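First comes one chain, alone, set out as structure tokens in the form predicted alone.
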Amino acid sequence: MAEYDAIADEYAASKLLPWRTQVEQPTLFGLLGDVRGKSVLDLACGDGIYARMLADRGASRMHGVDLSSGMIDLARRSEAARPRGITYSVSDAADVRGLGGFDLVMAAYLFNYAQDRAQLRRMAESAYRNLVPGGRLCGVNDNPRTSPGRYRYYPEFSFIRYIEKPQREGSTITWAIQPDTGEPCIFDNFWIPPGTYEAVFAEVGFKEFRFVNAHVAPGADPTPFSDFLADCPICGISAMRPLGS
């Protein structure tokens, strides 16, 4: 996306804040589970951050995949700093093909940026046509379960999150966050409701499809993220192609 392009730097400084270190990874990695030996397909990998996370956890295989040349351009320069076989390439997250099966496809903040019900499915055919059967999808998004009262500012993180009223399908989520270092990062998503995540998903093909409430590292005091937590404005997500499909 052009967007990601003139804050690229920003959006991956970003990545460092707390509340994404201390909820939004530790939700996505207990999703994703023991990578090692696992290839991996990063779908709007941004910058590569959890690309690398993940090949340094053992993941066999990693390619990422992202709309903006800015993003990509981040990733490659931290793969040629320190190599780690990870592959990268400019594409729509939607039309993914021919890279062969993996193991996992993770998408973190993907599915929040289909603006209706047929673009949510042509991301989610891309998801499953590109996992081996018995495959899985894991992702974190923006919670579509938010109720309309409850977007708001986060003044202890930064973070400012509010929805085009009145709420309907395709209603523009706008993000604001602001990095320890240099520039707000302003960006829109898209609001599609749980209802229609768990039919398109359905209809894809996937089995076990579920929205997972985030959440802290296990054994982490949640006391600092009290007040995020229960009022999170995002979530995981789940999904499998089933074997023999």
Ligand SMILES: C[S@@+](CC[C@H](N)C(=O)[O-])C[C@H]1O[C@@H](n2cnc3c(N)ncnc32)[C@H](O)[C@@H]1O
Contents of the next structure:
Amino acid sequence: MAEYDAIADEYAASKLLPWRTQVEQPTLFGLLGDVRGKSVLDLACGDGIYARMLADRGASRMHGVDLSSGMIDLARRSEAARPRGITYSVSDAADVRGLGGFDLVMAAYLFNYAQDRAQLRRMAESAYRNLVPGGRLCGVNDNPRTSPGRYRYYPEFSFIRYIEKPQREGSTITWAIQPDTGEPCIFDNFWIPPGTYEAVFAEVGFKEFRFVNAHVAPGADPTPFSDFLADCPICGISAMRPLGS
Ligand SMILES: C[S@@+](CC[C@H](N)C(=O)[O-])C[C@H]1O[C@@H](n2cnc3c(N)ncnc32)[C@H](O)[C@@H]1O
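Show the form predicted in complex with this ligand, please, because up to now only the form predicted alone has appeared in this conversation.
Full assembly next; the chain just shown is listed first.
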């Protein structure tokens, strides 16, 4: 059973917390830009929360992939309740092929599931393979650049994040999020050094791979999130499949 099968409801509830809506979302949407008329592949789509938002923002084609059948069940139920034309499949994101090229690949918390360089590379290859030349990869991720002292409890944000010591490639990062109602949502990510991300994405053929500092929406007051945003636990990621590749 995939880890998320057991926590699908708790995870969905955690997406309503303010740091999700006021930091995670603006960081991701800032990278994605205007999606009207664009085809988007959502790797590690979870329950499809971002797939639905992008369909509502005018994406021309949306397909979501997740390892967890529990998460995909939730996504399909939402699609059945309010059809937007989104399709879903249960698969390892690293194995996605045959869907045709997409203008955008979105990866919201996928790469932090890579337990070593080889797995990160297979995921990056899949993102590249599924983009049209000139297409972009955008996502949010556990921030691998975090200082050791910042793996801690964030009391104002119902959020705990710890890393296994000694910190090395594949170290477990435990996230525990307490939604406003219901059970806490607890899951593990894995740490890969930032320089390994940069090297792997370049080896695969991506250009302009970069980590992007998380932020609030343009014009919004960042003060309520200042403790969260400083050396932030999450970051954006962005890269491009070059034209002519
Ligand atoms: C933190 S959730 C993010 C879900 C969604 N992107 C969001 O932002 O709400 C991580 C998701 O990654 C999925 N996942 C983990 N490893 C995966 C893999 N190798 N291939 C596809 N999905 C994976 C999990 O099942 C889970 O749904």
